[in-house]
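First, one chain by itself: the form predicted on its own, in structure tokens.
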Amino acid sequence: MAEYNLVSECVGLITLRNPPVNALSAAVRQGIVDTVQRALSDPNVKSVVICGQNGIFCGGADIKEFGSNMTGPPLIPMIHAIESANKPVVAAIEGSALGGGLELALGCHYRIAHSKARLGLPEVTLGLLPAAGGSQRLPRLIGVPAALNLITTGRHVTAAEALQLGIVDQVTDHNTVDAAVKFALSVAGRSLGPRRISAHPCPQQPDLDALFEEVMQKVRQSARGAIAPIACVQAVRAAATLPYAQGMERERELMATLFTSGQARALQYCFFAERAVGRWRMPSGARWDTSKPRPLHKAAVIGLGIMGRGITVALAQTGLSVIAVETQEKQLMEAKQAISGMLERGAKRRGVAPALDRVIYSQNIQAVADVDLVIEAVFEDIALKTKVFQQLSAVCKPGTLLCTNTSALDVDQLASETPNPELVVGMHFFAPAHVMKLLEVVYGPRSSPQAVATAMQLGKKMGKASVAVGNCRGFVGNRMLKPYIEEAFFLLEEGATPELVDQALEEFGFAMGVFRMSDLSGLDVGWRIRKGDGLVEPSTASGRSTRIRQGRRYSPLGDLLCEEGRFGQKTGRGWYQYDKPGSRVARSDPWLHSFLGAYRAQHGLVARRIDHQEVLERCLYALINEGFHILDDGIAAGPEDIDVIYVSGYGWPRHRGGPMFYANMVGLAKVLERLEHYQQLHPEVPHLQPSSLLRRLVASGSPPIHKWGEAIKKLHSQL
């Protein structure tokens, strides 16, 4: 797992060998042990190079091994032998040193990069903090702020940053390899003090305690609860303010902690789950390693609205040409400029050019005729789309994959409208679509594999979490929002206000409750699905009757507010007031609070303290309720899949894992108990109704969540 060669005639050259990544598993740390002994204890040996096969120097940690009993040698003892050689080590970085990666670099005397590497202290997005030596050693070796902004937020540097900061020594274009040999060869013999980070003091910096005030301050209000980012201020806050030795203990501490808690046992699954949606399977079987995507060289979006306007710019950002069309002048007009500013935009951040001659505009369909997959992002109407599709249909050339940017309605319905139902699949993007991280691919009965894995892989260029589900109303994302927001409603109804419900919601840890997501998203837009299903009436006569439509409790409060133009963030008033249109912050408003009065006065609702408590049990227990339903219908092929889409695309905190792992931290007893209690109180609101599967998993003992798809499938064969 470390190769050892001797090259230059007195270098010794140490290749860590563990694909894909290089990770220090036991096996390669055994070998990291092994042989720089053997270059120490070699006399022929003046300089050790150390680095990692196939272009990558080491990924960190294998976090496999997190769940078990570790084994071989620890990291610590191992970079500190390393640190104090007698003879210099190099680390030759390409491709990544990340983690523990960079840990094992900061414990070499010099650092050689290749200019497209990337580096990074990531631990704290996954519930911990750098803890063989890296909250200590960085800010000895950059400084305390430069330090913190990398170990609170986990973001990698490029191989310049890197340089600029002093975390590489030098950065080559060339074979890195051999400019760290010749590099080694040069500084053979010289004095190692200076270079061991570990004996360095922290640099000096004015006024310490005003400074990780500050930073404490600005972390604890960006984790929203999560506990790592908080640890790894008190762990730099230690390096600043003691030697090292008793700097690296409390490291020790803060790592015991975090390693243990539940939040890190989230983050952990949220890695693997983002892994693991990749692998998709269908009712049918098919699955993503025997159905191979097809070759895409040309793409074309229609509708350019702000959806297709952030679709266009993710495809053109994979290096695909792009035909852009919308019928209106107008539009196009500004459409173009948008993604003009847009693709620019991207470029300067990411330092490349920008591709503005891949897209092509264009105000006739007829121009999409020879592109081989169409992403059709037309207003949400199955009229307007079902014409859209039939207009595809007769020009597009023949295999030509028809995508669909819907939310919500029927995608089989649209592939009956073609010809080639089976070359059909929907592409759900979150707005704004170039930016979001989320992709739902959905597929019908009768779209195939081969069709689901060319709009999976296309996800994938795109920098997406691409999760693939069945065709339903709401697909996962939007079927599990309903329940969940249709119970805030009820809250208001009973005695809550915007402010409390959203209060519970955003310390649980969204970034925004469903309040002030409505306003920001524009009431009107819930007002118009809500028509469209028949669902809003006049709403003059009192009492219960009113509240009850297709035989089930419905809150007209969101439909009312709509009638008074209160359309949130865009005019100025919702369920919060705004100083203007567009404004971004909500206040709370008098009117409102009066408003819900008089509407619980004319239907007879006497209010009643509701806490945070009954809030959250309400709002995400019907939400995971509805989770359940979808696992048993076989619209997500796993709890993973649901968590994937939640965390990505819906605003829940990373760090509980996503909706249906809260569940099974919190106990699936636990939830349907409270699902029960609920439902007795309010028998008229079906989503609170216990989905059978719920139901069946606690019969048989609450599995663990990663054994849910062997109880399903179990369960399934038993009906």
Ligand code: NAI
Second form
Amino acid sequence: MAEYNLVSECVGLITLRNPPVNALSAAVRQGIVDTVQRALSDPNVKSVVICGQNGIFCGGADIKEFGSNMTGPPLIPMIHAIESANKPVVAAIEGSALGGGLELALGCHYRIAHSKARLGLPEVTLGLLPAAGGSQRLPRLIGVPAALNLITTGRHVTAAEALQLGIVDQVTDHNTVDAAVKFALSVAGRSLGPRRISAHPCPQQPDLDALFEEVMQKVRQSARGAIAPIACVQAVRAAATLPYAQGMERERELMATLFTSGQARALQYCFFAERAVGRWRMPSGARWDTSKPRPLHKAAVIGLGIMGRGITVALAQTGLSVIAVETQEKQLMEAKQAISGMLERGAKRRGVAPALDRVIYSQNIQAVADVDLVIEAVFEDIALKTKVFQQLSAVCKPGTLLCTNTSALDVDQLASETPNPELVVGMHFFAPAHVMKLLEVVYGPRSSPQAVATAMQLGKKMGKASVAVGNCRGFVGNRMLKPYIEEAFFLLEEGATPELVDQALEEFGFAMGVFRMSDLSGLDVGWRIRKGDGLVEPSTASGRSTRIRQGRRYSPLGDLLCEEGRFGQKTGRGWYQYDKPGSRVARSDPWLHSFLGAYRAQHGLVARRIDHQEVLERCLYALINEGFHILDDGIAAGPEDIDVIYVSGYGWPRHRGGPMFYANMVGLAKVLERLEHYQQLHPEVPHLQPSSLLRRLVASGSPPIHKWGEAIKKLHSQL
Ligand code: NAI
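The form predicted in complex with the named molecule is what I need now, so please give it after the form predicted on its own.
Next comes the full complex, and the chain you just saw is listed first.
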């Protein structure tokens, strides 16, 4: 709703009230319509100020209303009524003016912002465009190039940038409402014609066609199949080339297409899923709202290789003091230089002083005696990690949380080697750890709720999408990746090329196909794991039997490349070739193609034509099937957890919502039918065997994804 007060005798003050962000719900819109009407019809009122309660102007539309039938006054005529008012209306922007909130402010005649306020049109991130006139007014106000940048990226700008761009008229460090009231008094009676943004054409822009072509090309490239950024460009083009009324019509048409697209649903699902994973729960019944995190002041990182360096930076940037321990002197010196560089660059980007003195370096594990939390990032070797955990248990003060960044080792086994297993959790970061958004917080059966709550809160402070998951081989992300990669290998054996597989996956929307990704992260990583699992054998044997190992189909292709020293980008050769070691531009490699031909001949395999659909079905459905196993095992609490992991850590296209959401969109019955089809063709591939949970969900009528939780509980209780 909106509250009305008369202040300074002649200013109508309208305050939006809808905690937490004063979203434009039906009640708020009705409140605005009523109070504006009241102010305009009161002869004592000379001007109007609109503000929001609790230091926030307005966070935009009420997303919860999207799925339902809209009631209450629509936004567009409401904003029009404000713009065409014959008394000046001033927006007093504190906190944030986002989406519909900024569109409301653009309908006002003046905008005053607090210096700490942030403004933006983030609709594109929800698969939409600013469709309450935002796509038409913003370019008229600040010009086409700047508006395109804001609307197609959805980025938020500071008050200072908003002033520079011309979005706001004044920035204040003091009370924004007082400043706006004072301002409103000073402009009372002035002509409003020049202040009505919709009445103006966009500022002149030379070479408009060339500009739009260039932006469209850029957007298409970075959107990876997302349609909203493209619609945003089209809407701004309408603002630049059509009269306002026609532009609004175009905005409406484009929005209607987006609104009903599966992509908007997927992006909105991601928005809610990211919030849902913060409300974690463990099978023991421990939950986010009943488990109190421990306060943290000082942390330590053990092992300053690739991961330890990034983790140190991420910790220091949250304001913690960090003791960074590395046994190798040369590594320590290099790490110190690298960490300082990362901290300096990060501080420069954020316009703050680098936290260099927050990090203390040591070669001695004794230096961590008084820390509250340790993150271990030494080599992936269970004996070494066990030794380090035992040392830590002896050195650290009682109650220190011991976290491991292991990517595959058993967190529970490590915990059992310490006197206090309840203090042990996994904190699985992704490289580079100070950049990548994802953190898997891995709990074992004995991890205390407090340890999980502390790791989850720390992840949140680092700005990570933190997801609590159970302990199993590969946790959630890497466990699902295994069948995905294996299917890609099998497709090569059957006739595909790395180029074909990657193209299918990149057209689907992945940032990188599986082979380009494997070249980037290094083929040797998986080779080492497969060796550890006893899967790697001498390459001389041929025939079908050598491709069945430990009772299931196995492709030694990755091992053979490693034997050739082809580790990917770092050696300049992998599934592709590169100009030099470390170079990033992948080029097709004729050697690889003849190698695949020779391999097929040696093993009596006949290449067949494989299309994109088969690539997608086999790689993606195998990955999704593992996701169902994970849900059935209780390793992830719900499909949202899996989807957040894949969208924020594995390059799954956000506009497709994550693997489990995608399965729901495709239809569970179809996923099941295709898995059964491929399983019949490849009976020696267990990961194509449909999970029993998938079968049970289909048998119970394929409930929609938001009901899976209930269905899983019910299905379990029937066992
Ligand atoms: P790395 O080989 O780059 O670094 C390990 C560092 O630990 C080396 O500098 C080594 O000198 C140091 N170290 C060994 N023993 C030590 C001890 N007793 N005390 C102090 N320092 C010691 O390894 P990386 O890649 O950073 O991996 C570390 C851990 O993170 C592993 O468990 C790995 O599985 C995991 N991980 C790695 C990811 C990656 O992309 N590289 C991703 C996620 C997890």
